[in-house]
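Single chain ahead, written as structure tokens, the form predicted alone.
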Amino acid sequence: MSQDRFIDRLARALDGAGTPACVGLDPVLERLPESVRAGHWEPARAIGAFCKGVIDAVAGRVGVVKPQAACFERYGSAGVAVLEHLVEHARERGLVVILDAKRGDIGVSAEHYAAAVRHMGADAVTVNAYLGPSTVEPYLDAGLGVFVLVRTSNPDSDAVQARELAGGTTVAGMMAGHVRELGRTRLGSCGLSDAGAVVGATKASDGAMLRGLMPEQVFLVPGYGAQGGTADDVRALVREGAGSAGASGVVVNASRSVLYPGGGGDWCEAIARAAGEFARDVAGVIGPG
């Protein structure tokens, strides 16, 4: 793994995509195409071969993929070895890879689980900080990149999260706050932190809020697409005077509107296209600088 931050490398695999966009990877073995499950009878193989021809399909499109770790952790450890090739495969193709685990553990336990992380090749992780900060330092010093839950995309979210505290801030604006102190020391040389937060496009009416507590962080945006998030909704998340998708400050995730796009044909040249589209359309929320 390269020894420059990870900020500097997401901020470079931005510009060169031209686009915030990510794909994320979360294969559900009764959605792939016929063809991948009749030639591969094992799951986590099928899981295994999709991926990959997904990997291959959006590289060069976008600069960021999202293996979400449930979806090959339940095959044990056939399905974590298919998650170990496929992080390997996306950085041969020049792919950042973020991995979403949302660990949530502290002390020795978070200094194992981010080992694990490294070992496995992933450049960042999706952390659940509400143990502490303790919950995401290890992850940081090991050299990684953090994104930290703070509003995210689920509808019943707000049951916690927009919850008011004393002062008048929420539960996510508190949050926002610790995400912001632990990035503080953690500045790539493009001015971003390698501490970042998870901020639905589903919540993007806190999104002004938002953006101010966390000036330095890159927001990873999940619920864009199928969840009913918009491009206006991720315009509200986005740094402003950004004129560059590595200095945006956002990270768009799809997954289901992009891996499962539907029609006919190669289902590769499907999601392809279905990238493109997605990638062009993240791409217009960016202003001139």
Given for the second form:
2 protein chains.
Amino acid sequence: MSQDRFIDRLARALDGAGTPACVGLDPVLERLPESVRAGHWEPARAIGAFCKGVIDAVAGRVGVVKPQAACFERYGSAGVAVLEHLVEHARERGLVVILDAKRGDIGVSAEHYAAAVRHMGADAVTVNAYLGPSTVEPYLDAGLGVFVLVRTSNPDSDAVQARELAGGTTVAGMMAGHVRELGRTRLGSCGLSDAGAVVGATKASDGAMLRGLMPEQVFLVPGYGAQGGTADDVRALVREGAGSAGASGVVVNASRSVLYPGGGGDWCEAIARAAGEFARDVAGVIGPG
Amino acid sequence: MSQDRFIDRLARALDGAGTPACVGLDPVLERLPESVRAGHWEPARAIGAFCKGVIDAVAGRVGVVKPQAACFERYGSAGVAVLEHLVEHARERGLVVILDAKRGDIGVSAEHYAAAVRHMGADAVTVNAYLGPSTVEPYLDAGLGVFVLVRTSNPDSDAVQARELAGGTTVAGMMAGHVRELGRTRLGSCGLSDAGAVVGATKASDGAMLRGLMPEQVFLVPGYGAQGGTADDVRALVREGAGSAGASGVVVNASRSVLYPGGGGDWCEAIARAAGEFARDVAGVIGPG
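Take the protein just shown as the form predicted alone and give its structure as the form predicted in complex with a further copy of the same chain.
What follows is the whole complex; the chain from before opens it.
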């Protein structure tokens, strides 16, 4: 098959960086460096300038960035315009872009959302499949990668995702089965699928079970670092025998620990340093360690 | 309590219109009247002009409109800017606005989305609670009404929502329990809650069960008309003994059958006529009929 699938582009980007690390772009006005806030009257422009600096600082150190749509949408159309520019800039810098928008709707509305992600220029999007597995297909049909919400790291997610179904599995396990089924016909030459899953790092107890249910899925793993996920948690999610970042079956995200590293000096340099450390940490999880 | 809750504003709007009917703003470029398409080069402006006409045509006939965010987001920041103007215009015309955005994220991201809905100016938003019931709270805390996805009308939703849990209920029933719990402390003077639920009209078999589980919830009911929902389906969802539109516990949405009524003549008049018929139909469901 000559088509260049999302999953193959992702594998190349991870192998190019030598790490499955991903930096989350979750800008919060109150936490921006003083010099950035002072330079911009409009909040949307301030977070845009900050994120452009972050992209330039992390390019080459990681292969993937994950903008959080909510951080931009809170500033309305002005924020969305900034997000569009940032996605373009990230792709120009050779980064794969996973839009963390957690979209989910039925029928033609799902097609509209897929068109919105394409318009934005992102490579992939996070998707909520509570409305049924077929509601994920329009994104895949549009050539996008998807990461379907399966198991998240917030404590309260247990009240839905950990509930047991008659017959033995959990709601998360049922969702995992749907994701695997969706992904079966969308395998890249790397052997992994365009249909991935969001699996939180702080739920490693479920990790082995979910890896068993989804052998061909890349797991987008949020919550590393500031949110409590550790290298051991991630290790439980990595595919057995994976010899490279691209084959590891994980994309491990950190946001706050990279964006707001603290300490003095030039903020771009501090972020570049934090991104480098994070990238090495995560590379160690899949490598000989 | 002196605070004017969403749910009380909604009840007044429904009683003012004398019907629990809601018109969905789901504009699709290909279906716009020829005269509207011919008058605008940019798609986002064409759908904006059309929806402004729809709002003017339906105001006074219904009390609520429900813009579908995806239809606007597919045109990027330009589409979102149009949506912002339309929400403002609808509220100026006295309409309550439910933003159909199906948002759902954790922690601070949920707060950002709530801020985005406030920025947009909408009164309420549809929310996906797969990530846990507490992820709905930021919207309520921001003073917004919510309609949590419980049971949708697309056939494929069964593969998630109709799955049986150990202990007897279904995934949808479990979600209904969470919604009732969320709504308990957020009751308006009308006796209903700021926390409502999305319950599809084409799943009336579940209707009585879900009404029993959520006595204080308003059900946002999509799928009336073009999508196959009928008056009988809606009847199963109405609160027992409801004597008025505001107390009925339902908001019944139609989109395509009102927006694209077919036939010749002036499109604004045709839409006004279709909205009037739909409003009377639905009023008949709760009235003496």
